[in-house]
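Take a look at this one chain, the form predicted alone, written out in structure tokens.
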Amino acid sequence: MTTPRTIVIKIGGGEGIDLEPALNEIASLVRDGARVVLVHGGSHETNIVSEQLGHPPAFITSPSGHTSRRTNRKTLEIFEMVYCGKINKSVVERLHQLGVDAVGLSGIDGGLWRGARKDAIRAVEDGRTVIIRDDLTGRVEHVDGVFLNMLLDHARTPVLCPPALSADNEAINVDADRAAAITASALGADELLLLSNVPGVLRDPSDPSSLIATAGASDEVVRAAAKGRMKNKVLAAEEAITGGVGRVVIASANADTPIASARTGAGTVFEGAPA
């Protein structure tokens, strides 16, 4: 008997991303017997709601060039409202309409995603490095794979989103790409697809034709080319490969069939070592 493939799919929440084509493909994969975990973002919608609520979004950039949302308590409340509420439940609703027994969870639920809150963050402001100590951010370090496998074994499809829980049981904002990567590793996934509003890692971010088609687990060319948010996606891909995931693809969420396109190599493909 063939073991069903386990596929973790992370779809970003950037401006202009239409989830519908991917959700239709997920329904097809589930009908065909695949074990699918969907991780979603919601950054653009969060920015809109933050503006509407009079709490405009703010971002910080580390000295190494990583960009993240400045997350105080008010920001985290808006973040949870959009990610855990509006987006997560609308995705679960749509998947049920497509015949998928989806279960929507944040990383808080059941302590699904846990990690340490960052005590201090170095950020570049006006050309100088400053230390921020009140940010509610961190990184997922542990995934409850037993819980996720229980859902998958009972034909449920988990739909996951940040935030996660700290060691002190405090909600923390975490990068969804890297959370998807450690989730894929915890499940021993065959594939991790990181889909967003870019076609993959580009040598020149302004030139879609400069796509880097293949990459190794620690590819200096890819690392050098990754700018802004793409740095986190490349880190996520490397962490997933190191964690035993068979294959990672960074690709566009905006193709007619984004999942099928990514699985056939339309993007930047990271391959794990042969078993």
Contents of the next structure:
2 protein chains.
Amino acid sequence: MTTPRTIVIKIGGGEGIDLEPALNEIASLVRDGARVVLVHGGSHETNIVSEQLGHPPAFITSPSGHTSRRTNRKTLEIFEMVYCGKINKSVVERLHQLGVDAVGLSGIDGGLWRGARKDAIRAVEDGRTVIIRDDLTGRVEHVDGVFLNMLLDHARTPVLCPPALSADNEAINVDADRAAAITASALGADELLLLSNVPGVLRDPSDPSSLIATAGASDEVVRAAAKGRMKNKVLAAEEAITGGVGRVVIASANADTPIASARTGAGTVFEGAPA
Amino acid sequence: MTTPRTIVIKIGGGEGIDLEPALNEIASLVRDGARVVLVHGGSHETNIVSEQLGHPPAFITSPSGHTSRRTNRKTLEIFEMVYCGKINKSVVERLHQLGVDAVGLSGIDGGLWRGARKDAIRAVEDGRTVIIRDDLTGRVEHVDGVFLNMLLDHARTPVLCPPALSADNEAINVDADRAAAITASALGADELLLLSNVPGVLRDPSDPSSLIATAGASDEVVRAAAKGRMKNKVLAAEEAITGGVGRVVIASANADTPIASARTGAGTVFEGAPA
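In place of the form predicted alone, the structure of the form predicted in complex with another copy of the chain is requested.
Zooming out: every chain and molecule, the one shown earlier first.
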């Protein structure tokens, strides 16, 4: 008897991503005995609903050029409606239809994802650097693996999404790629797949054929190539490998079989040192 | 050593209900060792968000005069955004701030609440009785008490809301009072409290002093007095008592200490036959 594989799969919430192929593959993995944790995004849908509710999305650009969602209390409320309500529950419902006993949870439920809130964020506005102090964002630093394993041991498939819970028990927006990475580490996962609108780390973001096929745990070529949102994915991949995850693949969610494709290496593959 | 009490508390989502006093009382009950399950509503907030999103709420009136929300796919999506997203997560966050390790779940998560979808609903429209076949509503018939007890045994406090999951694994809107009642039965709860905008069953709905203080398990006076939404609460109370719950109180959520008030009998009290 072999130990069942533990696979953490993050699927981004970018425009045009269809979850259906991946959900079918997850059902098949679970049927075959894999322990799967799904982490989902929802940024595009959040932008749409924010506009509809008269609270257009706003973004912060850091001095290093990284962009993130400006999250005040009203933003967080809409964020929770879309991530924890609309998307999470539609994924859970669909997985049940595919025979998977899915349980949808946000990072605040049971304090599953805990981390510090950033008390000051440096942002560039009109060429000036300003300090923002009321942003409800942070980073996941601790995952309740005991709780997740309890669910997995009872044949439940966790479907997770932000927000997380701060040390002061405030809901905070967190990067879901890095949350998936630390979740994979906490579970000692064999694999982490980061699926989104891009095929992997590209040397030239405008040229899909410039894909970097393999990366080390701290690979300067990959780091230099990663721009914008991809920086976080590379950071997440490195953190997962450092945290003991066997293999990380940054790959496209837009394929007939995105999970099988990623697992067979169609993307940028990070591999840990052999045990 | 005494067995900890199990208390299921339903708080309605009517206009003007402030959850804060009840959440503080729940924190105190949990600290004192009680096993608490909270079920919440969200109808008023759902009406507001539905209007904001350009999908005004619609209601169905049955031939017997009972009113329920017309639930098509779009309604259900907004319903999930408000119940499972906005309200559930704000309650979970607040309970964590009060020291309670709350876990928010809808009835579809883990198939916690299962029941049949109504395949045909009789409704009165412009004086005519019509049959509606695409409504996504039903009634909870089975509760996964094993899953809830697993959470309670690990010192987690479940915070539950509709929708439930149909036999065909579709999300369905269900009455949360009756869902709370069958949940209380499944857990063998000592108490079920149904808190809302009304002080209890009134002989005359316009006269708060006409409160019926005590009711039997199938009490014709109470049944006759219950009009509109109160019919469901009385049905829920009767179902809980029949299901073995020790005591049910229909009481007001609008009090300084709504839970303590209900528990000391300020409302309509239903009591089961002594064991």
